[in-house]
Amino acid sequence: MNERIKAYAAAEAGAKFESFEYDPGDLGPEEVEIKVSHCGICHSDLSMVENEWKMTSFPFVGGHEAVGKIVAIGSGAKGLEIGDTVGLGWNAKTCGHCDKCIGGYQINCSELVGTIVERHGGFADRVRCNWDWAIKIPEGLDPAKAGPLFCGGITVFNPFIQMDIKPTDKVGVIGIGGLGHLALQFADKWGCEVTAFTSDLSKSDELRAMGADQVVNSRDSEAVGALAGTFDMILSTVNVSLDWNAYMKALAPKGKLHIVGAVLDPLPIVSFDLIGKQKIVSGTATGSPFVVRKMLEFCARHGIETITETYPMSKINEAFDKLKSGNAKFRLVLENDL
């Protein structure tokens, strides 16, 4: 008989998390089971628990930035051993045989299973996934801070790969929060000239310490407009509408406005902004297991880590209140005390 998994679950949309147990069933042949030591809280967890995206199943066990040691391995799992320290992000399973998977674009697999979509995630003492999405954490990375890399980190690292960003490029990052503070560090260590666009200029010294060469008010259209023709990529991490016309003008010819923040309002892009200088509006979500591995290696090599605040998992509701307040600095992590 399987040992029941202890977790925290919300019974309905917007509800508080409460103690919850469930039977995970038999471990699949290609699955691994991870004993969770830490799990980051992502804004997507908040969107899911409030059912903003109309895809949440209840009771809902969130958590898709989980880190821990492997305690069970299915007969068909490869490359992993009991005791390995691994991380698990938004994706828990893909088919492995379609053109997208074979081509290295697993995040576009039509059979992709999200870690917290119609299944239970890492706000628990254990969590499961297919072996290829359990990514080993290299030496030099602190497991207590690594969890947010598996969602927030890969979300802002993947564009540097997908958009073929070069060390000579000029990159802007809009929104310096949980995603943006990592994007700044990535862009700086990539070798780029980096501009931080933020609504809070009081953080300017801190942002320069993270790698920003200049700091600009993200809501000041005139200040953004003064940078016309500058950027090879502007990476937007915000979930609010801005003066997108000003940001389009700030792009250099063939520049890219790349969206990773879930802005729910349509972007009013004028066709001539695209045609005249061959500008691009694009977006990505997370990244393949290969790119996750490369991100972790990059972080270990360059000393990049998430700035975190840690709560015991038993204080999960306090941590979510902090997230809702907008005052988290910069990512919240739960330490398992179940």
The other form holds:
Number of protein chains: 2
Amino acid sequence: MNERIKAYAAAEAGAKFESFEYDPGDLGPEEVEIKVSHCGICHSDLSMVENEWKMTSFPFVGGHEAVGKIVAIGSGAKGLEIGDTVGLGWNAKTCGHCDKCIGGYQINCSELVGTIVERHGGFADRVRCNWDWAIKIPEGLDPAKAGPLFCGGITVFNPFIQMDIKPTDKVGVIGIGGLGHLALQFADKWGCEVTAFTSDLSKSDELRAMGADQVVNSRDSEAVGALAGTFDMILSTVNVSLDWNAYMKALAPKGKLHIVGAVLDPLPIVSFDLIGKQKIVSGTATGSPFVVRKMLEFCARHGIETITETYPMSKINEAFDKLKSGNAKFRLVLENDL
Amino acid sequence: MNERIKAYAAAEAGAKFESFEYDPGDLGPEEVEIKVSHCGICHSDLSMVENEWKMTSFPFVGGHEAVGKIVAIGSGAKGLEIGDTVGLGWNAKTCGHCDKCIGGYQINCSELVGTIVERHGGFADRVRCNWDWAIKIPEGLDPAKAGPLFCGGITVFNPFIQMDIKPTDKVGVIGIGGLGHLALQFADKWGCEVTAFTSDLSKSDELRAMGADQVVNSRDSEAVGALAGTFDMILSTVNVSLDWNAYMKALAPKGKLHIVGAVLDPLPIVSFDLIGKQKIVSGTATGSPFVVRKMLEFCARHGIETITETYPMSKINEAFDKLKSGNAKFRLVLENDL
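The structure above corresponds to the form predicted alone; please provide the structure of the form predicted together with a further copy of the same chain.
And the full complex, kicking off with our chain again.
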């Protein structure tokens, strides 16, 4: 019999997390098991525990920004050893043989399994995944702060690769929370001119310290309108509707409005705004393993770090209360005391 | 005094075309004058004569798919000679020194002057433009059928270049009229798998002959829905609202819904459709001179030709009646008898 995994689970939609144990079964040949030292809390953990997206199974063990050492390894796992410090994000498994996987776009595999979708995640002493989604954390990155890179970080790093952003570009970031504060640092170290769009101007000095060249009120259509024709990419991390037409007009010719925040209302995109100056509306979620590796190297080389508030994992419910308050600065991380 | 130009003009919004003459003034040093042999009729000529876009000045001389020989040339015009056969499309002049012009994206020049916007176009014996927008027609292309390439053609050719379409891609074309019938031929000769979306299935055999591998009813959401996950690009040439959500779902991962038809209602784009499989909504209008040159070479090499119905220019009002009927197959061209 396998050693049971100790975790925190919610018994039903919106419930508090409580102690929970489960038998993980035999380790698959392509799987690794990670002893979780830290696990970030992502806003989508909250969406999942509240079953907002109608795809949560209960009891629900969240946590998909996990970091720790490998303690068990399947016979078919490649490039990893017991004791390696790795991170695990939203994605836990892909098929490995479809066109997308074999082409390096594992993120588009139709058999992709999410770490916390119909399986148990990183709010636990241990968590498992397929070897290719357990990605080694390079020297120079603090494992205590690296977890959020594996979901929040890759979500805003991937657009720079996928949308072919150049250091000569002007980049705006809408919403400066867990994702946005990393996006500002990425854009700054990428060599871009950086504008932070936020509804909380009291953070302006902090945002400038992260790399913002200017800070603009995201809800002030006039202020956004004054920037017409400026941006090569505007990266939106928010999940609320804004004056999207003003942001479309703020794009330079060939500019991209890139959406990573799941807004519930459709975006009313005007065809003339697309056609007249060859603009683009696009979106992505997380990124493939190769891009995660590139991001980690880039962070280590440039000293890019998540700004974290840390709670012991046993205080998970207090941490979620802080998340719900909207006052986390900028990403919450649980330190394992299980 | 300069020789007056003989033309057909509408005196006010929606009026019939009547004989009209004007003094073109001195030829600018960077200008050329083209003796028009043929001029295509584009749907935007109709929008302009009816002042749909509130930017028409009257008397209005339309025509922006003009072909003919150069009969006068300014001292600063480059790469052209008297007697060259050239074409002129929507764009007649750009500044030549801004970042966009100097970078080869003249189409995004903020000082771009349209051939029929506050100046007189090609429904005339002669028309003028800056030298860089008078583009030589290569050997092997029939000048009588080449005019429509300069607006309708480049509008649907440019996306293949700008959106980086590969011969391994699957391409759908929505709306098979003046633009769409050229898009089918481009996509086929580009090496792509080609789907024609049309509301008129009676044309199916013709569309297959142009290169369509399959023909689908563009207004049948179920038929479109059955193609979920298929297309790398869907190119929409229509100016009516369709079930855009079905077309978004018909895109493959990383697929692009590319808009070249000016739809008046906003497209309601769902953020999850963008994020989940990294999709894109984009748009372009016409193309820069370099891309026009590449298109003409490509057409000559592959035998791509506009399918035209020709009227003498003196029958311009009959030709417009045919355009309004929606029954033109596939592009109307006026042959000069002025």
